[in-house]
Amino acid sequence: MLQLSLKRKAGIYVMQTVSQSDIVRDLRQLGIMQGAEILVHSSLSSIGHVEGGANTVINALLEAVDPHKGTVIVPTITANAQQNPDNPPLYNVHNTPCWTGTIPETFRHRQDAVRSLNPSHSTAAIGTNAENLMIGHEDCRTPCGFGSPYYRLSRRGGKVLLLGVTLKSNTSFHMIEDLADVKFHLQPQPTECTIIDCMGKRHLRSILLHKWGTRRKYPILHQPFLELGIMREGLIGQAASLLIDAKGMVEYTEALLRKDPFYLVDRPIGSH
């Protein structure tokens, strides 16, 4: 665990790196072996001081799950609010970057990494099943739903893991949303959307993209999936981190949202 020391006067921090090894045995003391395939949500400065910065957290996760026998996944997501049927999105697999964090964005650029096609929702996966698990993204229907990679990841007994992050950044909810076949998540008309493939080659894709500004309250359900067993808690160098069975999860947060479809809405107080 990283340690910090301070000289005061000076304004200079001490710090002990946190290293490859010690974010292996992290990841081995939260659950992951060997044969692992994980979805990797994560935040590279929440670890600590991270010798070699996010190609170490990208090698320990890979030997944490043996590429040879496993897989890490990363979201690689280009969706904004303004894309709509007006402002269709352009996504090039090789030059549109991701927003979700510095991990991601190293990752996908890496040789061995296979990127999706989806515009809006992309992961990037390396490992045995990364074909497998990123073939044909672009022609689901919504961005993470059937056919999706966060959909196959919890049909293959995959687990999903929030490397410093809460539960609100686990987008495998909007998977589950879109089993449960909630409306409010999804734009009502479809977009067609341009997408640049490895070879530089133009594919149109008609899809129904995010719909933003609805509120939701995911992490209500940290204690629910702890109290389960679909969920353990963990420290990887400094950041609390949390390691989720997705299939427990798609079962139990499905069953709530066919119940309620705003289970998971954060709704003002005295609103129905």
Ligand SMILES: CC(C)(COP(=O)(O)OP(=O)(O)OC[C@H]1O[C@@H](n2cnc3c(N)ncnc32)[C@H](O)[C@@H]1OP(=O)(O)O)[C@@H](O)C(=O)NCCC(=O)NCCS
Second form
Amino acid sequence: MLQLSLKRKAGIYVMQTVSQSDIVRDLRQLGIMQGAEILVHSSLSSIGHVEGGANTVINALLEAVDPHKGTVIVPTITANAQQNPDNPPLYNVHNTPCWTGTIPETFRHRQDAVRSLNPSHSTAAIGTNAENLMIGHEDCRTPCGFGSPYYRLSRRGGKVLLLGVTLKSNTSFHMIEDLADVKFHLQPQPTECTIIDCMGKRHLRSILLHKWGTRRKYPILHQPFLELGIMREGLIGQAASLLIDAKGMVEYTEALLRKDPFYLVDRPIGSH
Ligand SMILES: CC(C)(COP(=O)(O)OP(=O)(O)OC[C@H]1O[C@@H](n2cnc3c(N)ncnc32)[C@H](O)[C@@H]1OP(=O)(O)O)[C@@H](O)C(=O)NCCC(=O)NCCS
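Can you swap the form predicted alone for the form predicted in complex with the ligand?
Now the full complex is given, and it begins with the chain already shown.
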């Protein structure tokens, strides 16, 4: 178990102040080098008191990969459980906020950020391959599957960084559910979604949206991933963090799900 590096003063635990250079040092220690492509799920409050807040974390991530050589991606997800063919989403790439935290919400507003046009599971990226990774997400048949940024990252030797969050937040598992063709994670009927791009132009896309309500047990893969060497753990500031090799994660998890599609969910009654 990781030890949180809280300073103890007169018996009271106090929050550490964390700077950009502290975060860059910790990212390097975890294994993030210049040229890396990383998809970052995050919790700002888990890091400690970050001088300068979310922008400092973003600057540190960019400094670590060097945006002239590498790329940082964040999930800017807007999906909700009410969206279905009778209640289709209206997604505006500029105005629709994400619910994946302060770091992605701040990130997507950066001038050099490119946000993808998927109406439920968009991502945003800054760096040398930002455009290549974001392009065409609205044309994918499903939000996270084949052709999505989650998929592309895994095919390009990218990594998933869980900064202060657990495998529960790892959206890429939905991509693997897609690849393994599990039957419970997509709505049966497509939804006609409206997308408004950065020029204000409207597009309609027919997409099989995420189906809500099945409880996932993703954290059961924590120990196997560590033992297989496809995941490392470390602290970023005070945040217990995980760095996953996306290709290794896909290979291992897809094989598991092909054998048992219910391996990562609460098994429905009557299934075997
Ligand atoms: C939900 C979640 C974002 C909440 O994390 P969090 O740390 O509480 O919230 P944020 O990352 O949005 O950061 C905001 C919080 O940071 C704290 N904060 C504010 N300034 C700060 C600073 N300078 N330094 C550190 N923390 C600060 C505050 O507590 C703030 O909460 P408040 O706005 O309610 O006061 C996080 O638990 C999570 O799940 N992240 C992953 C989401 C994801 O990618 N999901 C994929 C779904 S498939």
